[in-house]
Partner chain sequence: MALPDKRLTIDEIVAEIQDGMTIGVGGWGSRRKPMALVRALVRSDKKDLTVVSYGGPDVGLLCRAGKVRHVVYAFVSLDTIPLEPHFRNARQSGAVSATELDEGMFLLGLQAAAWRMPFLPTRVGLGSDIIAANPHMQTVECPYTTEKFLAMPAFDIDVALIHMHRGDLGGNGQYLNVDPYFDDLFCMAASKSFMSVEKVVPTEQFLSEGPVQSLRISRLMVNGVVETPNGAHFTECPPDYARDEAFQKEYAASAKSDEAWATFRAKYLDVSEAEYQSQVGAR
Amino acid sequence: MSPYSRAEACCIAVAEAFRDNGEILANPIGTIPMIGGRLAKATFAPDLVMTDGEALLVENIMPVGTDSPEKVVGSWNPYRSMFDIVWNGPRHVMMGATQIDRFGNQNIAMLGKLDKPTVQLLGFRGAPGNTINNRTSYWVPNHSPKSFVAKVDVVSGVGYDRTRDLDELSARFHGLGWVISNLGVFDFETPDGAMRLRSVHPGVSVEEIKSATGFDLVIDATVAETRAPTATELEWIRTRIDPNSSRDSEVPNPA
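As in the form predicted on its own, what structure would this chain adopt when taken alone?
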């Protein structure tokens, strides 16, 4: 039995997605993304700038799900100031994806046909601007053929096939990072920008991931296992960043 949970493996993968990013605004959205982003800042990426999820940039590591009275505020970051950062590139955002396809097109807007949708989702939100202006990664807690699809129903976040025809100036900040799911880690480090299997989480096989994906992944001859957390990282996760174990509600440990 693994000494750490599947959710903790996901937190480590998220943290690694922010490694070597330097002094940029890190915007991980969602429970496990927030845990992983804060873990990265607490350990190997201290230059990351984190928000409190609202209008402040904070210097210290806070537990998720609480507004810590010990919050150390670095500066005010109101809505209008946020767009100065968004439009100029120095940001790495990790969003969710109800659907994502082979080239990284993301859908969080609706399901079904555009003129007659069957399910209303969040809407396009900031996805178009995020993907064309900032490094963008994705978190998908339920990896299945319904989420990893051959073609998204509508494009919210822009993938590599759609930026090929853009001029260099328009696409200068476009760059997809990693897709992290409850099964593994994926990137787009291929000649045509197609999704590649980067690592599998402990207890997950390549065949399991292939069966849960609605398109052909690029798969190297050897696929690594998502790295294990260190004792220090587990201490951070379990006692300081997520003492209430909210991570396990998002990604339960396999039976």
The other form holds:
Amino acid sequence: MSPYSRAEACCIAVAEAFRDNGEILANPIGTIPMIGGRLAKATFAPDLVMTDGEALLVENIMPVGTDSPEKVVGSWNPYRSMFDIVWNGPRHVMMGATQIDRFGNQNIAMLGKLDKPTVQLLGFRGAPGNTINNRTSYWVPNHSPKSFVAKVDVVSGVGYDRTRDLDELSARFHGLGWVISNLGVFDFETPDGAMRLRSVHPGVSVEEIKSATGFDLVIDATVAETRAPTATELEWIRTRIDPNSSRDSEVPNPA
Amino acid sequence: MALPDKRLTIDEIVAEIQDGMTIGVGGWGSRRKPMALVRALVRSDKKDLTVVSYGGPDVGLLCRAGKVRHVVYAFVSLDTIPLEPHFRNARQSGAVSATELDEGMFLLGLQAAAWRMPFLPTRVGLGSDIIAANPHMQTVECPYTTEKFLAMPAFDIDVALIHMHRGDLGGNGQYLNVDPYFDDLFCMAASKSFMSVEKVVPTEQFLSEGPVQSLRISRLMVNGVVETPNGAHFTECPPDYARDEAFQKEYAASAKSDEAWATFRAKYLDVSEAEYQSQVGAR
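For comparison with the form predicted on its own, kindly provide the form predicted together with the partner chain.
Every chain and every other molecule in the complex is listed next, the one we just looked at coming first.
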């Protein structure tokens, strides 16, 4: 195995999040999520459907960060159709999170109070609708106690403590996938839906993750390492999906 | 063929807007926004507006110019600059209040108004702080299954402003980019709707410009039309033109200080649309 970067480990983690998802819209948002999703489609998950980042569903594997890439268009998906897919169901979205908490509540809206934010962020965007309708995962490129917080300021994406208070019917399409950060992979496969450390990226210790997290993670007796890329996967990432290495600006390699 | 002639000037359209009205703005983010009409509103003495928008620089400009009391939004973004700096300043200083929505709830607010329904039921918002942000919103129970839904209220929009690629003098409108956004719904949701277009063409010319599916705006939805070439600038309006990223950066930088805003405003906003376009062309 040739050496590979932290960003490449993150791409593999993202790709794995889409394994065995079947024929759904894989909708990763962000540079590394897009690379990882396209890698999964190019290799072990060819049934995935993906967008061009705008209003088209494309069947070829597009590179990221290049102007006018070639597109093999399979379908038309303007924003109105995107809501059809979201509410119809066959979609796994991976969103960003400025803050995420122990039960997977996500905040991208604002910091501070709803009526007068100290920091206005994106607004609720599609987070409430995504989380109540689709499998939702998160990508956090800057894992720290400021992003992994005990309690989010505003709940834009719905976590497991919130769906406990809803009717079973209302919550039946809710389901969080993984949280992938620059340090590791996390899931909610615990009795109460609390966040669990699933794997650490190579070169990261469990202690480092604990001290970068603002709440108590569920940590099993043995913690796996995020799997290494294959030579074929590295070839896809480096030469075909991200030839300009935009992944390294999202997650710089640790010194 | 005698279509009603609904051509108006920019100023005649602005004259239809009264202080305190709710204005719906078509487009999405920094894409195909009716910026010539927005600039005319900025130049006007209108105030206390509520703006309903899949927000971009339309929201930021109107907030910074002091025209806005309240914003109904799910996001305000310049796309390549994710956070709209003027909108952020207005929110963080408390200059404008806001109705926080999810993007899909926003669609339902438009759709309910367009269909003359008081609300539409949805799962969207359940469990999230959308509920805390909108204490006036109610839930309804399904009469068949007892499932509970959020009752998304219809928007109440006085005037809608949209920008299309082509239109005829009767108010039929055609988009030539990849996404119609929600412009038809804005028009049907509003009491009155005004459309700016890159070019007014004879109706017979539409189908040489694009397929029938591109004729998304019917004159049934439109009260007035105005030709504003480059009128979506600096937002994108492909295939006619791309976003003017350099100008957008200049606009975003004008949020850094009162002096920067004063300079930007004097050069680009305290001037007529024709002068604006010649300033833009001279860069």
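Only the largest set of C-alpha atoms that superpose within 1.5 Å between the two forms is called the rigid core. Remember, it's a predicted structure, so these values are computed and weren't measured experimentally. Positions refer to the first chain, counted from 1.
- Leu114 shows a C-alpha shift of 2 Å or greater between the two forms [criterion: core-superposed Cα displacement of 2 Å].
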